[in-house]
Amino acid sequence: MANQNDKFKKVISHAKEYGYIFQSSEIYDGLSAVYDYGQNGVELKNNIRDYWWKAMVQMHDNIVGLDAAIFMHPTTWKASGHVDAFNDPLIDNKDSKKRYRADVLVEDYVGKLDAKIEKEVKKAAKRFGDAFDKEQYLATNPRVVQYKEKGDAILKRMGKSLENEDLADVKALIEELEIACPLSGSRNWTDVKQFNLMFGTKLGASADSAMDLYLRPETAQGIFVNFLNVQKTGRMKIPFGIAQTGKAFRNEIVARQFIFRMREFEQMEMQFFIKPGSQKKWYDYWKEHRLKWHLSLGMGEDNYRFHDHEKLAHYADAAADIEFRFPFGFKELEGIHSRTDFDLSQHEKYSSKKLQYFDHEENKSYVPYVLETSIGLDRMFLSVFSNSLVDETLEDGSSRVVLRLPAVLAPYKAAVLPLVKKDGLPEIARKIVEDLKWDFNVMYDEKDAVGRRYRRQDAAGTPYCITVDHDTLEDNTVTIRHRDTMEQQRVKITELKDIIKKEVDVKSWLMRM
């Protein structure tokens, strides 16, 4: 545990000295879970979006997009359930007064239970080397059985008791397991108690006549108001989907986690619509496609899995999560879950209107089922981020902090370093910068020795150091040294567009899927 606190503190304090995120508002002592990202992390989340946009709408002929308000009419939100039912369980604990949520100190110790298994699993894995067999480990250890057994039910449980709103219950599950304040160490809890997440605001010019309306907690009720103007004016056919990026407000009471858990956050979401009786097919297909979009940036099979939700929303017929392997253990990167017809019913009775398609093939209207597909930008930055920062050895004893960022999302694809700053070389460093910056986001840096610009670059993420010399002056070649494998090779200046670009083009990088 002591190793992934301080994995994750590099994380936050190396995020911040690349100029990746920085605390809100920070001269004034910041805003407790509201972060900025800085100018390289508004790079970084930018090329996230856009390789996910790329993926989901410009590869799908039957996938448009949208980009709706974040206020709408207050009764949006009462037909969504986001009013009497938007509610995260919290306990206190009365010794160090400080606030929890319920399910969270429960899931963190089952996380406790899987990093024992991930113990297991590797101490296993150096005694019986290359004839070492995991899956049949996981099924057949008895401690690690006893481990999975003992997480499971405890998850069953208290997806149960949620379920049931027996929170009465979740306070005896957290005093059966005996877990403590993180903080004080005291198991002197109050009762479970539901709590509203949704910020409040007014909308109009005077306090008396002023509407009460809320941030939206989500994107996807903007994409449901809009299915018919979508539908209609798109012509679109069944099966569709609209997709939508955009920025979400809760009033997490416990938020932290650095950017995995925030109070203003970005979700990027799609809705598929479906016919009623298709969702199990379009369920496993979506499953399977969006793992396949996070493998296609090449962080790890290891680092994912698939949790399938003990407790379902009361309309969902079907939910999973895939999770990551964040510096914290594994946590929700994105959910997919089957909606049934609950969205769009709901808004057709509160707002009178049809909200219906006309299937000419079967010749009806139906209401459609809604597949789901939603991840949070913030937290999908953190997975690449956390899981980019290397501290590497190198062979000759020495060591580098290199961001191994997937290049096709880094920030800047190049650096261009003349060796020295005379002798014309930081003129002809100049020239590529503004010859390259047409096709890739550049930079030029000339401040300091060329090995300690190469060492920041590493440490930035950029995937690219090109170095002008003064043999550039006799030939037009310069050295190109690429970030992860250190190795320099001696190219043309007119070569370099091509270089760069078989490394960090869209479609090399989305072709893996």
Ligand code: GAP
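Return the form predicted in complex with this ligand of this protein as a structure block, the form predicted on its own having already been given.
Single chain only below; no partners, no other molecules.
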């Protein structure tokens, strides 16, 4: 645990030191759970968004994009169920006066059981060596089975209690499991109460005529209310999807863990409109397809797993998370939800406008069902950033910090370094930057000894360093150094573009899907 905390602290401080993420309004002591992206962060964030957009919109001829406004008519949120049901169950500790999400306290308890299982697995893998069969061990080891059954039973009970709005039972569960306040260690809890997560605001100049609005808590509803606009003007045939990226806002109570849970964040969502009855097929398809997208980034198959929901949201008939191994354990990264016809039917009801599709093959109209994929851009950022940050001991015993970002996502693809600041080398280096910048984000760096510059670029995540030296004056060649292998190659200046392209080209990364 101490190790996990140390690693996470390193991630946060590295993100600041290298211009990735700053606390919002830091000079005023910051705003809790709100963050700003710095000069490198904005590039990484843009590249992740672009990688998602290309995979979802550009690569699917039946998926189109949308950019709906953040402000929406307030009835939207009545229809969607957010006014009545977008609540978190909260519990206060009477001694520390700290407020917690009751379901998170219970999930953290189950997370500890999962951690115990992982520990047992690691021990057994060491003991049995190559003969170790993880699946069999998980299914048969009595202690592991006991932990698993206990965790499953706890989550099942909580799911049922939350579904039935039985908050007294959620409290009883916390008491039975003897869960203590992480801050004070006390078990002196209040009752569990529901708390709505939407931020309210007002539209209009005068107090009496102003209209109460909400900041959208998800981008999905902008897609639903535009379903017919897009379908008709784009002449879209079912099955088809609408994708959108944009800000969402939630008044999160347990807003910790850096950019994992923020009050202002960005989502990348896609609603896929399908024929009623085909939802199982598309649910399986999108689960697999989205996992493949994650795996294409090469961050390790073992770092992902599915978590099928016991407790379903008010709009879903099936739901699963793709979980990622963050520095604080496996947590939700993306959700795949089979939303039925809930949203469109609700908007039909509240707007009194038909939101139906005429299916020429079936010769009838119906309200389409919807399969949703929903991922937090900031959470994706954290998964990429934390997984890439490595403290490496080199063969000569020295160490370096390297940010092994997937090259396709790296903010800068190359840094061009004149060996010295004279003899015409800076001029050649600048000319290389001028040529390459039409194709890639590249930077010029002439400060400090070249070894230090290499380390700085390694830590910033730049895949290539290109060094211009005195030989360049003679033969137009440069040294190109690879961030991960640290290998250096002598190449012609004219070859640089192709070498970099091979490594960072979106096509070659997405082709791995």
